[in-house]
Each structure stands twice: as structure tokens, then as C-alpha cells.
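Next up: a single chain in C-alpha cells, the form predicted on its own.
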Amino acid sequence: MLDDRSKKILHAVIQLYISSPGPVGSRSITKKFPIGLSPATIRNIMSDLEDMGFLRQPHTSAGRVPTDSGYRFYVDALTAEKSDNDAELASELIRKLELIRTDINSFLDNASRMLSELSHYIGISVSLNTHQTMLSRIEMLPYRKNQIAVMLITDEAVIRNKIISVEQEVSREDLNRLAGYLNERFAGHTLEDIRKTIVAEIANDRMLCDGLISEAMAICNNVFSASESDVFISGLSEVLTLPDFCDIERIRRLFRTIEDKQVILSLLEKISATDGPQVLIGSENPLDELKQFSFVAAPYCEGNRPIGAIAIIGPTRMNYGQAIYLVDMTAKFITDIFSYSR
């Protein structure tokens, strides 16, 4: 436990270090914060905080910088106090969210871009748990020769489109019959249950004599077997402007990790089962590739069911108050969008 003076000094060091990356000295604190303590007293408190593992001194006679433990104490205090947010940032966030809500199909892609633009870090949005998504309706239209456009409308009011190649050209009338058959049989079932049913029937050679139904099952096998999670990543260029990313090898490791969407997906799938924003700081990250970075994420839901997550990745020297606010408000907005769409 820290006393009030130690908390104030720790918070001052972190806030100064976030605004300007460099060891923080006692005189900088006295100039920027009305703490009412002498530089000598502040130095003693900073030394105690270093002994407790909240600060470290990169060089002898230099000031201190926060450790992951120091950031964790700071973040926990932020979430407990619900610190005031920048009114200008809040207004800009609401404006951008209202602009992108009009196109639900590209909403998540635009949401990741928006998070990156406002935070200047990496923005990520993911649609998860598609196997638990229920089919509301399926529609089919002729597209090109031996190709059809299949549109899945899910219970989240999200439209998934896919172009399917077929062995022979199918008329619009037959496509309407196909869609009618599939809607009657599978509406209200999860995409995963539909996929399992189709795979089992094909494997057991239980195709009905009606060639049209055989065609329907073949189309469904193509559509539902490809219901992977979508991952949208934006802002890799944003972090290159930060002094934390002057190490080229560090940048390469981060980019390789980010580009492997399955790595990010596995981390966000765990976070999607939690409630509210989650912050992983440096060494707290389960992925070795992210132990030099911080990860702020929150799930969004349809009703009580998590269906995705959004996140910000940045340096441990992150503006946590701003990042938590952006992620939390965006996740809540997306939840409202999907709930309202129902």
C-alpha cells in the first residue's frame, strides 16, 4: 500500500513520462505539479518507489521511469476513480462513431481506423464467435456465369456476402427455391450447427434425390465452412512516429505479430469473455511478442452474448486514460448498434 504522497509522486512521474519520454527528476515534478514538497523529499520518495518496484533508474544520477508494476498501479487507480475525460476528445469520438454507423458492413473496419486516428496507436477490431451466430435469413442472386452471390443475414443484423462458383448456371427462380428451402430448414440455427449438419449429411451420402437440394447442400458447405472471424487492423504507420519505436528490430517483431491475425484473435477471444475494458501492460501480456507493449481491449455484445472485441496496442508509455476511454465507449456504441439493429 502506498501513502498519499507516494501515490501523487508516482502519478506525477508517469504523467510526465507519458508526455515526454525521458527519465523524470524531482525538479521536473516540483515545476509541473503543486505537490508542496521539496525536491529532496521527492527524491527520497522516488527512491522508496524504486525499492518497491514501481520505478526504475535507467542510469546513475538520472531521474526515474515507470516500471510495468508502476503502470499497473496507475491504471488500477484510473479505472477506480473514473477520471475526467477530455471534452474535445469525447465530442470527436461521438462524431466519428455517428459517421461510420451508417454502413454496418464496414463498421468494424472503420472502427479500427477511428481508434488509431484518435489514439495515434494501433487500432484493432474483431468479430468473434461466428460459430455461435444464428442465421436469420439467406438470399441468393445470380452474379456471373456459373457464379452466385449468397447473402447471409444473421441475428446480429450483420450481412455477410460471399460469391460462390457452381458447376452449372442456376436460374433466379431456382435460386429463390434454394433460399426458401434453406430458410425453412436452417433459420434460427447457429452457423456452426448448420455447418455440422451439412458436413454430416454429405459424409453420410444422405443427399436427397432432388438435384436442387443437392445443389443447395453443396452451396451451403461452401458458405458455412468459411465463416471465419474477421480481423481489422489499422495504424501501423501511426506508431512509427513515436520515439518508443526507434528500434527497427522491435518494430519488425511487432509487425510480424500483428500481421499474424490468429495470434491477435486468440488473445481477443480470451478478452471477449470478460466484462468491460481490460488492460495488459508489458510483461502481463501472455504473448512474448507483445511484452514490450500495452494492450487495451473490450468486448462488444449482442444482448448478453459477446460477439467481438476492439483493442488498442501501443507502447507501455501509453496515455492509458485516453485509451481506456476510447475503447470502452466504442465497445458500448457497437453493442448499442447491434442491439438496436435487432
Given for the second form:
Protein chains: 2
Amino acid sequence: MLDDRSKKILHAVIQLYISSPGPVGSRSITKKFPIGLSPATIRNIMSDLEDMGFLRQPHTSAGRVPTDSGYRFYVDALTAEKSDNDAELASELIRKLELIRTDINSFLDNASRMLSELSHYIGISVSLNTHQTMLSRIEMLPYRKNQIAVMLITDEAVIRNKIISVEQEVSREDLNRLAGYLNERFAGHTLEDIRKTIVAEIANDRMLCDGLISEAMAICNNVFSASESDVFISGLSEVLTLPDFCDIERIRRLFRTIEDKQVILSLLEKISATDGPQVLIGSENPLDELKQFSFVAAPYCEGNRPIGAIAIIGPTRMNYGQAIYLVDMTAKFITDIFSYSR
Amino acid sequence: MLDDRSKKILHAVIQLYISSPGPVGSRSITKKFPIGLSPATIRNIMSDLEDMGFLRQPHTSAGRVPTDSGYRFYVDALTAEKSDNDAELASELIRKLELIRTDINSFLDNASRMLSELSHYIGISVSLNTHQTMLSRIEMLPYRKNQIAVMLITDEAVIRNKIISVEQEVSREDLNRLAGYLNERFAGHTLEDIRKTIVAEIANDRMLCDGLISEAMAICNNVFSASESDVFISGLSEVLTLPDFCDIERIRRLFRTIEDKQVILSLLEKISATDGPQVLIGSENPLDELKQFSFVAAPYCEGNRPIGAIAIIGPTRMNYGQAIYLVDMTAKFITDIFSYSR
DNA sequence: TTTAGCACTCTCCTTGTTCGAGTGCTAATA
DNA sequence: TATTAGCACTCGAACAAGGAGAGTGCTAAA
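Having seen the form predicted on its own, please provide the structure of the form predicted in complex with the DNA.
Full complex below, order starting with the chain above.
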């Protein structure tokens, strides 16, 4: 499809553009890259690459800039061959990954911060709400007046707390009976199953004293409804240093979109259906507001089931090699932790 | 100190400057405010106000701009009199506060988002780590291999989960005994007390089988050490719309500072020693990076003890009346919730 | 097929100029 | 005596013109 020479030139353009934005001309390529060709020849080739849609000219008589398809081609070639291994980056990564291992409580927060610090882009980590989470135990405690603390212990890394308000006061004994009943009934089922069947089942069951039934149903509905996922975002200040973001309106829209965690969540949910690192370049992104940015994401799993994802958001002019490396390694590391501690 | 006329002019300058930035001149004051004075007179007064340090001139023959002391004077006058009650804002506020009541689980997140949405500045809410939190119960459960889930149920709204790793496996029976022991020993004490006395006490106590002692100490140290607080920040995209932030470097430094939640936490901790809404204007702020911004904060309490705080960060050219109103009402509302549900 | 040379184009930066808003000062006025 | 009108002056924003520099496309030569 593309001869070797054209590929080399395309890569050269992209790498120059990544290291500093602004159209790259034929002359600067000959200077920085030892291809035995004159600027004129390179101009011809670049013209061809432009016809093929891999490069474009911001205006007549400016240098060339990669298009999204250009990046796509570059990234596809990148994942095929060995990614660049910056030794310093690697050791820094290992050091920070250890932090994640030792502080499993806030590993999501740590992971997102680490990704942003090492990549200098935005780091994101989420625990997915797959509805496939399995309940391993439920605990209920009286908390305050008319409030009950419910703890769902799932087979994920996350324990979910809920404080729910109830109409009438419920005694500790009743709570224990209710919890015991629920445990017996539902331990080992997915949260989604529980939510679906619970109303019907409980309504039919005579094991509970009738006065408690309505309360129980209310509680269960509340607890098992939308089990929220966690989303951590770090490094917003990082991208403000990039020259790409001189246009403040663009950043604003990006931030606005990212702040709506639900959006991020559903995007990453979609991405983590496939395993291994995924790259969405510019317009490949389903969300309009993110079409000017790129997304590098990978799910982490427990066993074979993805239970979360981490990601990097940056400009389309992103250091893809490094980003993919970081995301991939981190996801694998977290997956390892989960399979180890079983 | 200041005669009535000067005050009126100062307020006029500040209000005009708040509604749109850029030096305000004598002419525009006479247009927008029905003071029966000519521009020339106002010029004289403004010149006096400048000498007193309440206004300043960006350059010769430009209009005047309020200084930090100008804002301070304005804010002090504001809190004395009745703050402006925008009916629409008030009803919107009530509506959103109800959301906080019904979703007590993520009320901090909701509160920060609400503050930013209504004020169009940055909204912050934290639960303070006062070390005065009282432990009401502790639960321990085996979680995964070599991991224990510990739940601290405190008398705050927050339940703290910790998953901690242990060297040797601990049986469920041992865990129960340990938990029972800890409950008996420490329920009703503050976390700080527990952390201080725990090592000595446990080491001396023979009630535990000896093999468990080292594990227990490790667990307790881990659990009671730095009990992290929650920090929620919303509305970063809001401030990007403000014309004040055309200088991208300034925003970057602000974001960078805010992203370090520890900084925010200690700042709000200091502020919430005093009760009622506090205002830090520009250079009054202890942190260098925030000296170009203003901070409106108020603690919320359980009983008389502050257990958290909410805040708004915006430009010094902030709508102080509205911000104070929002923060004050919200803090009071949250305080109410806590005293009610007792 | 590749390269050298040349004319052309476009952006960026600098310089000069104008325009308008606003001030400070002084003299006139109530 | 306090206020106002008038006037000269200052400064920044906005606009235009011009030159420098980088880069291209095309043509002709190697």
C-alpha cells in the first residue's frame, strides 16, 4: 500500500510534529532524519501522502501536518513493532506501580495520577459498573435515627457503602434477620440479577414478618439500583502547558465533557469490551467534544472479566508510543494484582 | 472613615467591575448609577479612594480597578447588611439542596457540583480530618488471600473502608476476636487517641493469643494512621469561561494547586476553625498560587464540632454577595441534616 | 528518477498611525 | 466652598503597510 520510503517520511513528519507542533517542511526532515533524499524529492512524496489523506497543508506554501488517518497509520505500525523503551520512563513506571500495590485502597486515584505525571497528559481510571459484579456478602447496621448503613461486599476490589433512609425505625434484630435472609438468598448472584428478581421474590416470600416487607423492598431497591462506579481524573493542569491548547474554548469544552463522569464511564465501558490497549484518534472518537483529542485506554481484568479501565487523554499530536506503553503496562499490572491476591 | 458618598462610589466601581472586567471610568459610573454627581466630581473622589488604597489605576489615564483592600471593604459592608436575595437563585438553591438531602451518600460530590453550577466558579467540598472523629464500631472481614477488609464506622457521615494486606493469613475466628476486642476497648474514643495509645496497650495486653499480636498491631497502625479525608472539586470548566483567565499560565498554576487535595484540605481546615462564612480575598490568601483568586468558605458542623467545609474559588472580581449567600446557606443546610438525623 | 533553481505564496513580526476613552488641571459657577 | 465645564494630555487597542523567512510547486537539467 505504501512503499518503504513513504512510510519513513510519514513517520518522520509525525515524530517531528509530536516533538513540536507547527507544520513541518521538507527541509527540516532532511536535517533531522538521515534519509538520503533531497528536499525536492521529499516534497513530491509528501504531496503524494497528502493525496492519500495522511497529511494535510494548513495553507498553501506551509509545511505538512498529520491528519487523523496519518496518526492511525502510524499507530497501527507502532503496535506491530516493538514500542520504544525509554529506560528512565520504565524505571519510574515500576517505582510508581509499586505504590499502587501497597495502597490498594486508593489504587484508582494513584493510577490516574501516575498516568498523568508520566505522560504529561490527562490520566483517568475507572472501576466499571458492569452489572456483572457478584455479591459475596451484605451487611446492615443501624446508623442514625431512621438511617441504615448497608455494606455490599462484592468480589471486586470495591466495597460499596450506602446509607439509606427508611420511613420507620428498624431494630437491630430485624436488620440482622433481613441481612441474613438476603445473604442466604443472593450471595453469589450478580447485582443485576438481584435487582431484577428481588422485588418479585421478596413480595412472595413469607419468611419475613409482614411489617418488614415493605421496608425491605425499599431498602433493596435503593441498594441495588444504580451501583455507582468510581471515576478518577488527574492532570488537568498538565495539558494546559501544551502549546496545542492556546485556544481556551477548546479546553473548556474538553473539561466540561470530562467533568461529566458518566460520559467517561460509558466511553470506557465500550472500549474495554475489547482487550489490550485501544487507541481512539481524533475524529474516531464517538463524542463530538473529544474529536480534537486522542484517547488511549486499556481495561484491567479479574480473571477474564474486565472490571475497570485506565486511560490517557491528550492532543491528537500525542506521543502514542509512550502513552500506549504506560497504559498497557499499568493495566497488566493491576490485572496481575487481582489474579495474585485470589 | 469613609463618607457616604465615597462608599457609594467604591461600591459602584466594584459592582461595575464585577459585572464586566476592565477599568471603570468616571463617565460610566454616572451613566449606570443615579448618583447626582458629575464625572469630574467622581474623578476627584476616585482619586481620593486611590490614595486610600481601595482603587488603583492600571496605567495613567485609564479607569480605576478595585484593589484587594477595596474588595475587603466592600465585603465587610456586605456581610453587615442584608445580602441580596435573588429570588430565582434562591429557589434553584432550595431545589438542589433537596438533592443533597435525599442522596446523603454522595452529598459532598453533589454539594461541590451544586456550588459550581450556581456560582459559575469552582465548587469545593471536603470532609475534614480533624482527628476528633469518634469511633463507634469496627468490623473486620477476610477479603482475599492475605487481605482484610476493615470498616470503621464513625459518628460522622462517613464510613471508612480499608483493605489491608497482612503477612500471614488470619482466620475469620481470629478476626472476629480481634474486632470484638478492639470494639470493647476503643468504641467511643477518637481516632487520634486510639492511634496514640494503641501500640502500647496492645503490646501489654495478654487477652490475645500471642501469635496474633504482631498482626494486630500492624493492622491497627495501618487502619488508624492517616485517616484520609474526602475532597470534591467541581466546575473547573466554569472558570475557563471567565475573561479574567485569558492568561493560561495563571489557570495552570491554579489547577495545579487545586489538584493537590492536601493543600485544599489544610487550607479549609484552618478556615473552619472560625464559624460562619469566611472570605479570603486575593493576597489575604496564605498560598502564593491562590493570591490572585478569592476564597469563600464555610464549615458545616455536627453539634458544635466542624466536620467538614464547603467553599467557592473564583477571581477576586467575584460576585461576593452571591457566593457568600450560597456557601452560607449550603453549610447551614448540611449542618441541619446532621443535627436532625441524630 | 532525482535534483537544482526559481518564482510565488503565506504567515509572522515590526513599525507607524489613528481613534477613543479617560484622566488631571484650571477656571468658571452656584 | 463645593461642584462643574472645558481642555490638553496620555495611554492602549485596532488597523494597515512592509519586510523577512520558510516552504511550496513547477520546470529543466543531470
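As the structure is a computational prediction, the values presented were derived from the model and not from experiment. Definition used throughout: the rigid core is the maximal C-alpha set that superposes within 1.5 Å between two forms. Numbering follows the first chain given and starts at 1.
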Would the C-alpha of residue 175 be classed as shifted by 2 Å or more between these two forms after rigid-core alignment?
yes
